[in-house]
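One chain is shown next in structure tokens, namely the form predicted alone.
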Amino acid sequence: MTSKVVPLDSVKHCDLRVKVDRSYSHIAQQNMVPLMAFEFLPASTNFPIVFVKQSETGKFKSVALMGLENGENVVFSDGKVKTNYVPVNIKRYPFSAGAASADEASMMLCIDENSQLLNNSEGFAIFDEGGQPSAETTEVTQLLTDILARDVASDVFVDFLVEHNLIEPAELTLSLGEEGKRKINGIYKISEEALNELDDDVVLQLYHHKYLPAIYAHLASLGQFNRLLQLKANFTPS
């Protein structure tokens, strides 16, 4: 189903509740998921971390890959959740930010109308018998905030790594078994050579704005390109 994202209305939605989706179904026809620089380090055990170019604007945004196929993944499925990190931009389903300021009093809180988490009779309640935000539906709206400042920050990792040319094409090829092997296009990764090969100041400079644990995360994570390909070998599409 296509989504229909509009801003959160206290009359409009005030009888809406929201279930509470622990398998993270509306994410299991998404083989990638936009992941901050902050949640490199937790995701690194669980999923492959690489960049991805924006066709729109031809920036980079880095992501967790769930799956090797568009429309395909083998983390979330099934009802079942196969990774002890779940990603903020999956946590925060079906709401999101209106607006590209890390400030709550102009950020828009918007949701998906056509999700299926909503409802009139099961969950938590998005207002209050007052047409006040419920508690939860307030939480929803600091973890927003907290979103925007820290992609904001990712977007200025991602910057540094550009500017600084340590991003290049990750050439990959895979074995699928009887399906032969395959190879991964479109993704970046960060080139080892070129950090090996960077001025001292430069380095000084990751160390100082703490870049380094998030480059580190990110080449460890390509190990878990291997546990993809075990999923992926038990996977039945949903």
Contents of the next structure:
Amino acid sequence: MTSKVVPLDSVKHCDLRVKVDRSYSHIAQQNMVPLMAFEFLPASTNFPIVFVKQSETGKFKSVALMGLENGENVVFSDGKVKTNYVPVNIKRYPFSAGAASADEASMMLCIDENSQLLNNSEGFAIFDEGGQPSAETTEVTQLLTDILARDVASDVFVDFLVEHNLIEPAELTLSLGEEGKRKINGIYKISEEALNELDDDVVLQLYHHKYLPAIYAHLASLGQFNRLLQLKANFTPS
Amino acid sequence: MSKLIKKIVIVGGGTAGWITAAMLAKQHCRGGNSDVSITLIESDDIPTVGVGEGTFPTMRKTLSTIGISETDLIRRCDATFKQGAKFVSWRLNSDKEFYYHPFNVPSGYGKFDLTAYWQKDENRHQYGRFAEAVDFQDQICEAGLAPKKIVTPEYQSILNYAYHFDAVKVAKLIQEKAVELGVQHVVDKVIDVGQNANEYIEFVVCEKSGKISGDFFVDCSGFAALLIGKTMKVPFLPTNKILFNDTAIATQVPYDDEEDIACHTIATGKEAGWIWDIGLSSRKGMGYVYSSNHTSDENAMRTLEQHIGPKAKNLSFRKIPFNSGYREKFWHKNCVAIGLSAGFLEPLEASALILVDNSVEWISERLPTDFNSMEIIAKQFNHGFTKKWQAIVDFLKLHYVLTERTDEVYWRDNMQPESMSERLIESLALWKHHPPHLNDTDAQYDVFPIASIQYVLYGLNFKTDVSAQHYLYNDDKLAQQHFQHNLKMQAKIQASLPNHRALINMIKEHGLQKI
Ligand SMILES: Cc1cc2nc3c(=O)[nH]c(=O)nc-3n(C[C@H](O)[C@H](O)[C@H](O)COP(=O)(O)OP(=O)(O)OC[C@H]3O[C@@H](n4cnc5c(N)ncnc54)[C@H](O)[C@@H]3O)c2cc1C
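Please supply the coordinates for the form predicted in complex with its partner chain, as a counterpart to the form predicted alone shown previously.
In what comes next, the whole complex appears, and the chain from above leads the way.
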């Protein structure tokens, strides 16, 4: 079902409860999820981290790959979680942060009304009896406020990479056993060559902005393509 | 070795001058690490011609080589994408009659010739107009879609394209880049030219700056042709016996709110010429190009106003007379003419800027090291460019000769064999029984490929009767595959491309990526 993200409304949504699903099955049909720069380190031992262009703006966004084809997720599937790190953008579901208005920085809590997790009986209540956000909701709000700032910081990081011509198309050819080889298009990575040729002052900026760990975590994470291939080999699409 | 060529002086700062300056600087100044210097002199009281808004895909290579960002071009020069030209009312005097000359080449181009197959009745019936049968860009233009997406990197395409842009703003943008690349910019008026005993130019004299000397001079002074014409007296070869048009009335027309931006130039045939309609992002450029022997200025004005409709009331119009033709030589001694100084033919296929692109590319690749090699290179250049101009004259004429508007004097005159070159008459005779072939043109000097000739020829319903050699065209299965492939591609691509105006707006907001 397509999602329907709307601002949370204490009247309309007063009776709603959120089931807690630690298998994150909502993501099972999705092969990538936005990953923020601060997550690169913990995510790098689990997923390939790459850059893709957003279809609406053409701008690069960093993502964690969880499958090698559209609609395929070999990490979160069959009710199992084959990772020890769950990206924030998966955890927060069905909540998300929306900007209250284009020119305002304040965050508005939103919810996917079509989420399977919403119901009237199971899980935690979104609003308490008095119509105030529940403790869990307050916690999510805090998490999302945090994300919003970190998401902006992540975009600044990616812009820095683009500006210094550090991003290049990742030419990936995967050997898929009997299916033969397949080329994956549309994903980008940091160019080690360009990185090694940076001017000293840019290198110093990378250091001061604390971008170096994310850069090397990304490069190391490319080894995880093999892990996706292994998972895929043992994977039967549901 | 004779005297070395180190100091290049360009006179004129229109589109031609600045493209020349930037390209030469890019190749030869190498970020200041060479002893070649480039000076561009332009007068601030002689305006540039100010028109020249339609281009050809060669412009993409030129701009990217210079190092202009495509995003800047779109944001700062009101540029839009151009996927070809739509010719309306050329064959018949009806606004329903049209054909496309798209920039994509026909499916199978150079390997499998679809033209003979398209002429079979059943295929024409099933697959429609030539351009829509052999390619899908025609349909993409009709649907008002862009040739690429926001995720497509700068200068890369899904469908082949060029630009429509504001010529004055483009000259400014390229100027910035050229100066950054090391071009010395002198704002002054050239009032005299000094030559040595062998008629080589030694220096120009400017009103304020005095003498500026050089080893090699590029005449980009526009219609004034200050060096190649006024100084060196290289004869001008008129082509007005073939291409009759000699006057343009140009204007700028505002859009209605959110009106679609055409992704192609629209050229509409009229009583004594044709009207161009070029959609920039901020406004449309429009103008009537006509033959003053076939209509009066008043009638021409009325024709243009009628075409524009009610909006014409508040517009200002500019009349630009021109001589159709080109120089007997473009490179004489140590002076080469690029742009309008070299010649001008009516702006029907944006050939002027293609020749600027071609000339600059040639000269920057073959910049003579010394005066001995200059003579040899000049000879090659003149030979090559004379061929190019001749080919363009024939190609432009081709747009007229197949018309069926026989009740109008202008069009009838255009059909007279006396108004055609020998070569065009021969080609038309050949094509009656042989589809145009890559060998028909001197490919080395091609400006418009055979694909362009095919689009015009068959867009105008030309018949090539191949019955005598029908056995050469019996691979109907493969032909069907090509026709079907086009249909499939069209459906697929049409569903994925954004509306042209929408893409321009997206680029203005987000920019295009470099990769
Ligand atoms: C009606 C019309 C429509 C056109 N449409 C198209 C089109 O759609 N596509 C296309 O490709 N082309 C088109 N062209 C041609 C195109 O406009 C020109 O090829 C292009 O603009 C290049 O012009 P230019 O730089 O040679 O000359 P100009 O723009 O005229 O520049 C001449 C320069 O020389 C300088 N100059 C002149 N005399 C002196 C002096 N004594 N001292 C110092 N400086 C001097 C001027 O200051 C100016 O900077 C069109 C032309 C016309 C007339």
